[in-house]
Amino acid sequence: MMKQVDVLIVGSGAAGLNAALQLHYRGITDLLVLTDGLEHSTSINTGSDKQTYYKLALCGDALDAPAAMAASYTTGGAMHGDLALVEAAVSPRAFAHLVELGVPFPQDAFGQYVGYKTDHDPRQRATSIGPYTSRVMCERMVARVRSLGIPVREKCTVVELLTEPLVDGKRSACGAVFVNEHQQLEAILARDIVFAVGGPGDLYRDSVYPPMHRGGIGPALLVGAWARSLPESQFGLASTAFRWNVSGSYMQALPRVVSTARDGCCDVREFLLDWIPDTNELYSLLFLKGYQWPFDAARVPAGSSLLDLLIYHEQTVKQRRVFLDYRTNPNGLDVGSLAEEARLYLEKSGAVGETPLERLRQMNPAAVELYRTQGIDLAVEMLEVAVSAQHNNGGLAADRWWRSENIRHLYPVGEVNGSHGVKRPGGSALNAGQVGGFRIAEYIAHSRYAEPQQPITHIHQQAAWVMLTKLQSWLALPGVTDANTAMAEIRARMSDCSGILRHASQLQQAVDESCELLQSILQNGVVAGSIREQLYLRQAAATSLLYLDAVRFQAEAGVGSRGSYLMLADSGESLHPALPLSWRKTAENVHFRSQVLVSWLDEYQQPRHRWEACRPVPQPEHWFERDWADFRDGKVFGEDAGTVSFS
């Protein structure tokens, strides 16, 4: 008999691990965590100068409430208000769970959890334990998972989701096919699947995702799962030899920004001075990149994101390499003449050293130590950087209980869940992944007690065998597509056409090339060194096609430049007289802030899209006794619960 479990958790980052714990706490113990490796997730391998966790404010006299935090989430547009309210309301519980696990978030002498402002945050809701916030979260959760005896199977990659049709026209997830540690295909059946596979980290040439993380949204897209907001990726400056965001104090220390010839040492130039000769203006913008690290269309041409654009131009047009140099001050730097915000911040932080490295050590010594542990000594060498893909605010479409909107019994959580809109407060992704685990566990636990459970039947086993046979037949095709060549093509196309600059005139060709590649793969197979690589390329080709076509569809709708990208057109606004004539920014059409883009692959693997109106932040009319009764009776889990009295 084929192996089966009650709940299968795919992925072992912070979101997947928390979902496993929350399910176990609620008595759902027939679990299996299936993962490439406990050390392979983005959560355990990424961070920044002080990686941020976003939550409701828990310090001082700042007034905060779930509705106020939800408003901060939705300000950027294209985010459903009910999802924002849930992420805000459950954030204190999720944060408290991490504290109880031993994550040492800082508190004052009175037990208040101190905070600071982060990107797009009007209050001091952010907190951090330094560069490795999400890594420590994972380490604490892994320890708890092991202490509870929750089974984990590593070196396994899911390549197909098993589904069955339902009478209402939707489908229901019932298992998964995966490649095991012996390069063999296996299938496992499950009543519910928690899908925690992370973002599309391997799809970009210029990426700060850790090299071992590829992302696994493809199997869900291949069975027709709806996705939302796929074009809304986030980009920012990151180091390349060791992939890491150079946000916060890395920029506030005011390093020298230089470019060199391709050899990395000849013709060293502080090229930003060619564009912004006023040194006080330039270095004030450089300081602001710490606060405003993600590339932001609203901060170009006036604002700190102009620096990202100029660095991108230096690399892509002039074909030069760009470095941060912490050994020597930038030419003409006078800290006392900086904008008041920058000057006061450095003074209050005690960052008054003579060099960028000294200032960085004074603000955040762990930021220097981080690179030293990776074999990079900032005291003796420069740090190469590039504008890189960092996060996808889009992902699979799910409701306020983290249920897929069209695949029953599938629960996307973490970065693969597209709950964010155009802009999100820094650190809110970590919170969303933790909140999702609570919601999933509560819903599944309620379903187990409130509804009769459908057994896993011979029909499900037969469906699994059919899928295994199909995949084996496809793997037996002779193959005309080389996996390494095709992946390089996919990454280049995504970075060039779906990065911070998107040329409307180039998108249809990119989509056509992606469609041609996918059809060739599906019809003729793949040449690769392992079945894992063959099946991964199939996923990557399908994923990149849908992402690129979503970008094309959004451009043709006239959304314009927003979030972390500029949409370019011949009739757009000039960004700078010396920039290429083709770099002309189209204005944002703010009408689309009230719309969410939904995308999916149809049964022929062709992209489809539609717009849906943003649901507003709910404003339910609370009455304690009535709400208590609804909670006792389980009505909060109903389809119509909380949908009345919207503002």
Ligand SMILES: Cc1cc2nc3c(=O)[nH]c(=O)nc-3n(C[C@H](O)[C@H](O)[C@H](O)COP(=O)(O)OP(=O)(O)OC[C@H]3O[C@@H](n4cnc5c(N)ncnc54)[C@H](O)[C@@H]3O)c2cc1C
Contents of the next structure:
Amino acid sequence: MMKQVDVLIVGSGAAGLNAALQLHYRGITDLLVLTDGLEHSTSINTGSDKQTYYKLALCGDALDAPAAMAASYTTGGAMHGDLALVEAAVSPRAFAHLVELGVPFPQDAFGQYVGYKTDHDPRQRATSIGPYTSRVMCERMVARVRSLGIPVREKCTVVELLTEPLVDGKRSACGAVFVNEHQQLEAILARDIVFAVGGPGDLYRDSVYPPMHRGGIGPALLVGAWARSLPESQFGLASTAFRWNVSGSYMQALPRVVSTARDGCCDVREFLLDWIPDTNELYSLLFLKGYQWPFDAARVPAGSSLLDLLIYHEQTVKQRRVFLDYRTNPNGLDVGSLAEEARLYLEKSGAVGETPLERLRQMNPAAVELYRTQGIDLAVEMLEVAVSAQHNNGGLAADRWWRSENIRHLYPVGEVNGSHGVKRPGGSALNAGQVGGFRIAEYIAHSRYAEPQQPITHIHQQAAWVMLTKLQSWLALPGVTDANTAMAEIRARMSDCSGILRHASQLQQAVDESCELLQSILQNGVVAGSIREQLYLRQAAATSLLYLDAVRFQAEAGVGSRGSYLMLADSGESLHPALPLSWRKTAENVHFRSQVLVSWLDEYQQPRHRWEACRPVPQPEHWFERDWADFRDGKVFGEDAGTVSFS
Ligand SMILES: Cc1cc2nc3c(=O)[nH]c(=O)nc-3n(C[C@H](O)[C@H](O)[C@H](O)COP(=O)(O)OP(=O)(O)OC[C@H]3O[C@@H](n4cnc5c(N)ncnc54)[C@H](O)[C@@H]3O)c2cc1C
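Can you swap the form predicted alone for the form predicted in complex with this ligand?
Below, the chain from earlier opens the complete complex, with every other chain and molecule after it.
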């Protein structure tokens, strides 16, 4: 008899763990969390100078409301308004749950949760517990998962989703095939699948995602799940030996930015001065990078993102290595002559030390300690950095109850759910992952009472056996592709062609190469290696093909430069006379802010795309008694709930 479970949760980052808890709280207790590992997620391994959680403002006389917060989400464009409203409306509950679990978000003497402004945030909605907000969230949730006895199977990697066709042409998820802890293929059937596999961090050569996190959107793409906004990733400056964002105080301390020859020590130069000789201007921009961390197309050429671009140029064109040096001051630094914002901030923070390291210690001693615990002593060595992939705003397409838009019973949540558009407020990734868990659990709990339950039958078992056999046959192929070489190729292509600079002219070739690689893998298999590696490569190749083709499609549609990338074309704006001639920025076509790009792989694993109009932020007319009745009757779960106007 094949194993089966009511709800299967794939992934154990902040989003998967919370979904498991929320389901359990609502009486759905036949659960299983399948995961690469509790210690493998981005959530538990990452952070930043002040890792941010975004929620409705809850302090003082800050006037805030779900509709206002939803408006902040949608300003950058390409985000559906109903999803923005849900993420805003449910944010206080999600936040309160974390507080109750013991995540020590700071409150004042009156119980108010003090906030600060994060990027793309007009109010003070952000909060943080320091560098490790998401790690502590995970630790508290793991403790609760264990105390509730929710089963977790680690060292298990899902490689295929099991689906069955439906009469309306869509499909329904009914289980998964995974490589288990004994390196064997195993299948499990489930009524519902919560898919919480994180972002595609492993697909980039230059990445600040933790190395142990790989991301697993591939199995959903391979069964044709719709995705949206795939080209909208976020990039920023990060250290490479230990992957960490060098945002906030790491920049505000004003380190020396130098480049060296490939050996990392010869020919040390403060190369930024060649481009921006006015030291006050240069160091004011450097300071601003602290809270303007992600590369932002709107901040180039005028603005702090010019520094990311110059660093990228030094590395990719000049082939030199770039470091932050906290031991000595940058040449010509005069703190008293900096822009007022920078000068006042440093003074108020008591960051008046002689060297960048002293200032960093004065502002944020934990920031220095963090590197020391990783074996990097900023007092004696320089910190190598690169402009790195950090987050994908896009991902699988799901509705306001986090149901996949075309695969029934599949619920993408967390970073793999592409609810965000071109820009998102800092901290909203963590909020979205928590809110999603509430929505999924409420929907599934409702459906257990309201809908006839989809039985798990021998047909599903049969489908699982067929899939297992198919995968075994594929694994037995001799293969022509070496997994390590192919992964290095994929990562290089993704970083070079869909990073901060995207050359329309290079994209077709990148897509053709990706397509060839995927077809070869599907037809010929992969040269030996563990079955986990072989099957991982298969899904990584499919994923990178769809991502790159989405970037190509978007470039050809004329969307232009936006979010965290520049689309380059000969007809574009010159960024600096000394930069390569081909680095010319196309303007953003703002028409596309009201469109969302939907992408999927068809049955031949060929990329397909279409534009969909952004749904506006709903403005339902409320009347308590009527809304109460709709809630009692379960009408809030209906397709058109909230859209029918009251008259
Ligand atoms: C350096 C850095 C700083 C960040 N700072 C912020 C911030 O300040 N604020 C903010 O909101 N966001 C921030 N983010 C983004 C945020 O941390 C992530 O979006 C979020 O943690 C993702 O959570 P998740 O649960 O969706 O995925 P993850 O935490 O990545 O978890 C995914 C889980 O799925 C498992 N998995 C993956 N594939 C498979 C598979 N095929 N089979 C089984 N298991 C699988 C993994 O092992 C893991 O357990 C930052 C990200 C980075 C990299």
